[in-house]
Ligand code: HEC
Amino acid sequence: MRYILSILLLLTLLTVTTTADAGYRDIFGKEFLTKPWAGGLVEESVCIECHTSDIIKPEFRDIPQEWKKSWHYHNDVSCENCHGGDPEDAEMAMSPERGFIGTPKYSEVPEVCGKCHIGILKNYLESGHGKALKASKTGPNCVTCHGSHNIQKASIKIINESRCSKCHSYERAKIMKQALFLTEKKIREIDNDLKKLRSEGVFTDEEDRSLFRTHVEYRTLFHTVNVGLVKKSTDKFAKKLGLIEEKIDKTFKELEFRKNFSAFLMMVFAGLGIVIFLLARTYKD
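Could you give me the structure of that single chain in the form predicted on its own?
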């Protein structure tokens, strides 16, 4: 009897151990092997987990990677900011109760983007592009020019023949690009100068904010697609950018003066050192 009980006890222990071991392997496989710990932690959300899984349609699997290359990603704009829903709750992720709208209708895209880009939406709706969308429901919307997920920082490079000629001739768009060129060039130059100052340890927050505000206003105007208005506003933007440029030039001159003054002081101290050394030798002699 004791022998039989011992065998039953041993079998029970083996069964528990095997079950526990199987559970451990499942947890290990799910929580460790399937996660890229070696490559650093990544953002986890229901949206990303679903869109990178085998259950999603193949045409939707590249969306997370496209988004991670985008200007939105680098500015902490995530899936729920555009599509709504709850990225932390699998059951409610796609619930209208949590504001989920999914893929907006083509004609509704500007309103979705306009939740953040308010000034741009106003100008767009009053532009030829916006009026065409309202009239036909098929005119150009935000996605037509900027794409949907791999959205990059805007520049006048977006105005090009291959993109614009899909809807109309490139001539008018080319005139618009030429009107914007000088302002765009000045913005890039100032941005580069600010980067140089920051690399020298100079605090440039005030200039950064001024440039950002001017750039946003400029981008907003851009969406009117009104060549006459852009040309008319060029002087206004030139003055605003000129004021920022004056501050930057002043800072560069001050920085150069400090460097030269420091070099001068070093030369003075080095000269004094040599004089003291020679006097000391003369005194000994």
Given for the second form:
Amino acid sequence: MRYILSILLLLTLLTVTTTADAGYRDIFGKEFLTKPWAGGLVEESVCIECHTSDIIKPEFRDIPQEWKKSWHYHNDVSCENCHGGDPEDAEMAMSPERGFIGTPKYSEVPEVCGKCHIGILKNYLESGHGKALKASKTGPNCVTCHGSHNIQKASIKIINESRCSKCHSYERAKIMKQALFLTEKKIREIDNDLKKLRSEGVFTDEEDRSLFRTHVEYRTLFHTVNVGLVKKSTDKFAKKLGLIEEKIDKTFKELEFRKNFSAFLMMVFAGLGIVIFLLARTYKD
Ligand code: HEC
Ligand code: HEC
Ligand code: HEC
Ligand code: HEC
Ligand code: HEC
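Just the form predicted on its own so far, so send over the form predicted in complex with the ligand.
To see the whole picture, the full complex is given below, headed by that same chain.
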């Protein structure tokens, strides 16, 4: 019996997580991509097949393995989405005729990533970093901070001394991290509250959506590397997050009330049961 129960539990968990992923991708696609990228998890393609074989030099051979650990892999972004080319035709795979662009140059990387991350590209190009990259190749590009193949979900942890003190003092980076810290913390708290509500069986689609949008919009802001702007926008984001919080608080209160009310009902029924039982006995006697 316990065995069957755990299988059932696992199945429910599986359906819950897969639908959540699909929702996430839908929202992302609608809001941020100019054209949808083909669905279906890419496990194999001629790129991957050939690039894991012996004809590739050893220092390149690990790239497909790296990529399989990335957040992009889990979101069906594959080799050809960044490098172009034809993943179905081994002979023409790396032909410019099929859109192959090879390895993007240091200063061209932002445009490759910005095909999909449109808002970020815009903020980045207007920033001190983007301008320095275009003027003299001295600014960091996307890969400097995120890597290229094993790209993970982003957070302010990316801002650290070893990464941010290569070109200027860490002090400037640290001020930025401080400015982002409180809002990030609030976002995490709300996210945890929503998880709690979902585990209680509450439908939180609308709140999930607002939080997702607000979070994405907020995280795009970092790429301006403009501390003044981040500080100024903090109030605006605090307000937006406040609204989501209010709704969540209300739902928690309702849940509490419902729980208390059902406990109350249970007591009433139990009481009634006892009364009926006693009455029945008196009647018999
Ligand atoms: C039949 C084998 C084969 C296939 C298929 C293949 N590649 Fe390659 N690729 C190579 C070889 C060989 C190199 C040269 C690297 C080396 O010297 O080991 C290379 C180099 C590259 C490079 C870096 C060099 C450059 O031109 O800038 C990229 C990027 C690349 N391939 C991407 C892809 C993508 C994307 C696909 C699928 C659309 C693909 N490859 C399909 C064999 C292949
Ligand atoms: C998210 C975009 C992205 C994806 C997906 C991606 N690459 Fe790359 N790749 C890059 C960028 C950017 C560079 C250049 C910067 C660097 O070397 O890290 C690069 C560099 C390379 C190079 C040259 C490495 C070197 O040191 O010169 C090869 C080979 C390559 N990629 C193959 C692949 C293969 C094979 C896949 C699929 C398994 C793949 N890439 C998936 C963005 C991507
Ligand atoms: C100087 C380092 C740095 C550079 C350069 C950089 N990023 Fe980021 N990126 C970050 C940090 C830090 C965060 C997390 C910000 C946060 O959590 O508030 C982030 C967040 C992100 C996110 C997640 C936010 C979201 O809206 O989903 C994406 C996607 C992203 N960056 C893509 C890019 C692209 C594309 C480029 C190049 C055009 C780029 N980044 C350049 C440091 C950088
Ligand atoms: C073909 C479209 C496409 C290209 C090109 C692309 N990405 Fe992405 N990227 C996505 C999708 C889809 C996701 C998953 C949705 C999400 O998490 O935002 C993602 C997620 C990310 C994340 C994690 C965002 C998060 O939620 O924390 C980062 C960081 C990122 N990409 C950076 C890059 C960088 C850097 C490049 C270029 C080297 C790049 N991307 C190229 C489509 C793309
Ligand atoms: C590859 C070199 C390089 C790296 C790595 C780098 N920066 Fe920068 N940064 C620059 C350049 C170049 C400028 C613009 C010129 C200047 O103001 O010194 C700049 C400017 C800045 C500014 C001031 C922008 C303004 O408009 O006043 C901040 C804040 C900043 N960087 C934060 C960071 C953070 C945070 C990191 C690490 C995640 C980082 N940088 C990593 C090169 C770099």
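Here, rigid core means the biggest group of C-alpha atoms that superpose within 1.5 Å across both forms. Residue numbers count along the first chain shown, from 1. Since the model is a prediction, treat every value here as computed from it, not as a measurement.
Chemist: Rigid core aligned, does the Cα position of K122 differ by 2 Å or more between the two forms?
Modeler: K122: C-alpha displaced by less than 2 Å between the two forms.
Chemist: After the core is matched up, is the C-alpha of I56 off by 2 Å or more between the two forms?
Modeler: Yes, its C-alpha moves 2 Å or more.
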